[in-house]
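In structure tokens, the next block holds one chain alone, the form predicted alone.
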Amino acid sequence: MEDLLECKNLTKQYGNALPALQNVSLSIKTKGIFALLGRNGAGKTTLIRILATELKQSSGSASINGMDTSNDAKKIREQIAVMPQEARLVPWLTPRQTIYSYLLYRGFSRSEAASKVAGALARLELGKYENTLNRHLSGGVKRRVLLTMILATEAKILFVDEPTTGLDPVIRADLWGKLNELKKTHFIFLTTHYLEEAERLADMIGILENGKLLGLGTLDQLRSIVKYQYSIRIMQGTTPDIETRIGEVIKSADGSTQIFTTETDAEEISKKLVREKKRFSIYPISLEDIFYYLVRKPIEEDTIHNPIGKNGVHED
């Protein structure tokens, strides 16, 4: 049987509030990196907690490699490791002590735990920090220690919830490199609200909004959802009069205009804009465009790289 992570009509309801997850269905291979992309509050953490057997769904089902998250929770926990978004290091411990203690908690003997710590520290290049108190470590090193902690368990399925939130771009890029190496030997279920992170790391991408799965597939497969090959952005301050035979125009409150269109129309529009000496950019549809197209409203300024339609409104 093929190794798959599957959800069927997965729903989670908290009291009388709107569902945190609404009939989420997906089926993905448990290899490489799967990135679940969504804004804060989209339901990403709820989904990861259900899959990691930390939370019960209200209805529907979920399974990992044939093991049901409700009925086979103990078996699943033996094969996974989780790095929660809110995870924090104990400040008065060192990285070595932190990882050793976690392995004991996971059920390893003292000798097994001791033998695994050194290898895990070396793999993520943390040897020089192993005896430094956690409170003296930088934010980026702390996140690497947390990643090393779950890696030391030798679990082949890793759930990593927003691992780079709050990190500066240089440290974030360094952690991306580590995750890219790990995906050669592990399946990583990654949640993020950084579009660039999902585009750079993921083999498969899911887009979640208000608890609903809006898109699922490779980047090329997601492009087919939009149905247009090109995006043209006309800078603010211009007053373009553009008509497209096939496409969609989104005007933003900042004065810029985003056009999703076909290759033929893109060529004609760009020629017209050049003749009129308008400032614009043209490029193949990106994940950023796909996300904005599906969600139909702007995402928070700190969640994306080069936001399109920032503070914008969609005009039908």
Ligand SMILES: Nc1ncnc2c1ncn2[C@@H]1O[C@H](COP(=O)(O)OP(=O)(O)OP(=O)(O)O)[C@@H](O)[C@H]1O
The other form holds:
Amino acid sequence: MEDLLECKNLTKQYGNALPALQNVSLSIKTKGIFALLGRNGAGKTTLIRILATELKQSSGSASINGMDTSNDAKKIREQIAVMPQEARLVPWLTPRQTIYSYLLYRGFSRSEAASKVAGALARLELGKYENTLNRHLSGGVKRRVLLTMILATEAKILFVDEPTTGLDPVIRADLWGKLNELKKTHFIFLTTHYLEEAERLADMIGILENGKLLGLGTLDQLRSIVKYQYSIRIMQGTTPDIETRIGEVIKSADGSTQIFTTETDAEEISKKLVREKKRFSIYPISLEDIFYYLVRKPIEEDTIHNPIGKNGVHED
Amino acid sequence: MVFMKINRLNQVYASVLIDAVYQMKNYPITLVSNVIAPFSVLILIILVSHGQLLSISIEGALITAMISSGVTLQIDLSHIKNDFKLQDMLISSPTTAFTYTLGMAMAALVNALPALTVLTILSFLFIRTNVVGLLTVLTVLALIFAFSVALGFMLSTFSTDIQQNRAFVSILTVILATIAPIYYPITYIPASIRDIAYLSPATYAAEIAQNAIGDLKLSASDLTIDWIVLIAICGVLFIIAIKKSHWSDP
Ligand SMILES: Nc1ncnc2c1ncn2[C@@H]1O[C@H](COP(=O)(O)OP(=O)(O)OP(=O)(O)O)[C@@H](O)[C@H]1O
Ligand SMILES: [Mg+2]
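Starting from the form predicted alone shown above, please give the structure in the form predicted in complex with the ligand.
All chains and molecules follow, beginning with the one already shown.
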């Protein structure tokens, strides 16, 4: 069976600027949630727009369910729905009118569209806003209406660019529940700056930095890139004297020190810290640690990971 | 994978809804502006014609209505694309550039409906012509409408923000309306600068229409040339619009 999503050496250069994407290759076999992480300007939106047939790549290729994004755009467009990062609701419409007309654009008959609108609004608890002008809605409700637009379609492949930005914690948690439900039947490509979101939702995670894919895999696979299983954070002002042999030491701008290390060394270091009466915390590495670890490293020629540098210490 | 049946007509209808029907319904001020639009045209006609040239200016107002539909279309399309990113949601959907633009063009006509109605009534009252003349005027109006819509769509796909938009609008207005003798015969333009008017496709349209209603006497060869140029310009523009418009970004 062909891959659900495949990119081969995808490169995008806007004008003469540095490439926004450089030789991105990835393949995702099955449905579920793929979370793409990366700092501002990493190239996440660029990648989504290429996959969603909104933007042409400079070189390389991409396909969805075996359909090429350049040659089979028409077929792809029947199967995907996209919520752009910067999408805004048309202010003079109501949520009902917004979703209804979007469904007509998607090719539904008027009766199908009308019957889908009500269900979709109810699913995201937006029923009470259905006839309020969009311009009167709060920012978070607007984002939810945008999301409702694409959830109301029958598309099984969804691209959502920062869907939970601007949502309150209660709504966000609620949405996570819904996405977790949807991923059983859909493929959802989402970008986020909330690492916890990716950790909770994603079946696969990609980390993009400066247009290069630095990491791709399940959370466990990403952990193995880092080689270390534990992270020790020592509170500020008490940087101990630790040999660099034991792992990787990162000094943070806030004055604290973070050490990535192996299980055995973690035990040894914590004993030492206890003896020295240092304030510290120790935990198995999280996605956040992996993210910091990868994006703070200067990018080597390739995307080869070489966790211990010459002296093993980065300053930031 | 199941492919659903796409209802193309409803895609056109969706544009009419968002850019005309819902707009007038939710923002009554747009309805008011659409309804009073013909009055400014009427005043213009009365002032310009001094009671004469009445038929020519009614016909000119119809041509102007077609042109301004294209200009408004350019503004609306750019607005929806740049400020709401709705166009991105549509590009990545089964909507095509054609059904979307056709719908938006229909919306522009719906918004112009009050003006068009008044002008149609005036035409029947003040313009004397035969069936051939009527068909000629309708064909010219259709061509100039298609031309402005294609141009409006193409420019909107290039525009990235409101400043570029404004520049496009003023260039369009100059080329399509200002330099063309729409409300008067071309002979009113001094001979020394008359050639400038022929840079505008609207000039050929106006000449043909004025000839058809008996306000201008064109020789058979001039008339043929006008038709050829008008059709050629529209054809070339259509080809350029199809080839060069950026429905999805390059
Ligand atoms: N239309 C454009 N023209 C020129 N450069 C662009 C354009 N869009 C994006 N870029 C550049 O491409 C790079 C990647 O941008 P992109 O929007 O894909 O990043 P992102 O990862 O989505 O960032 P964010 O988290 O801020 O949304 C940036 O350097 C950006 O300046
Ligand atoms: Mg982005």
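Keep in mind that what you see is a predicted model, and the values were worked out from it rather than measured. Take the two forms, superpose them, and find the largest set of C-alpha atoms that agree within 1.5 Å; that set is the rigid core. Residue numbers count along the first chain shown, from 1.
Fitting the two forms on the rigid core leaves the C-alpha of residue 254 displaced by at least 2 angstroms between the two forms.
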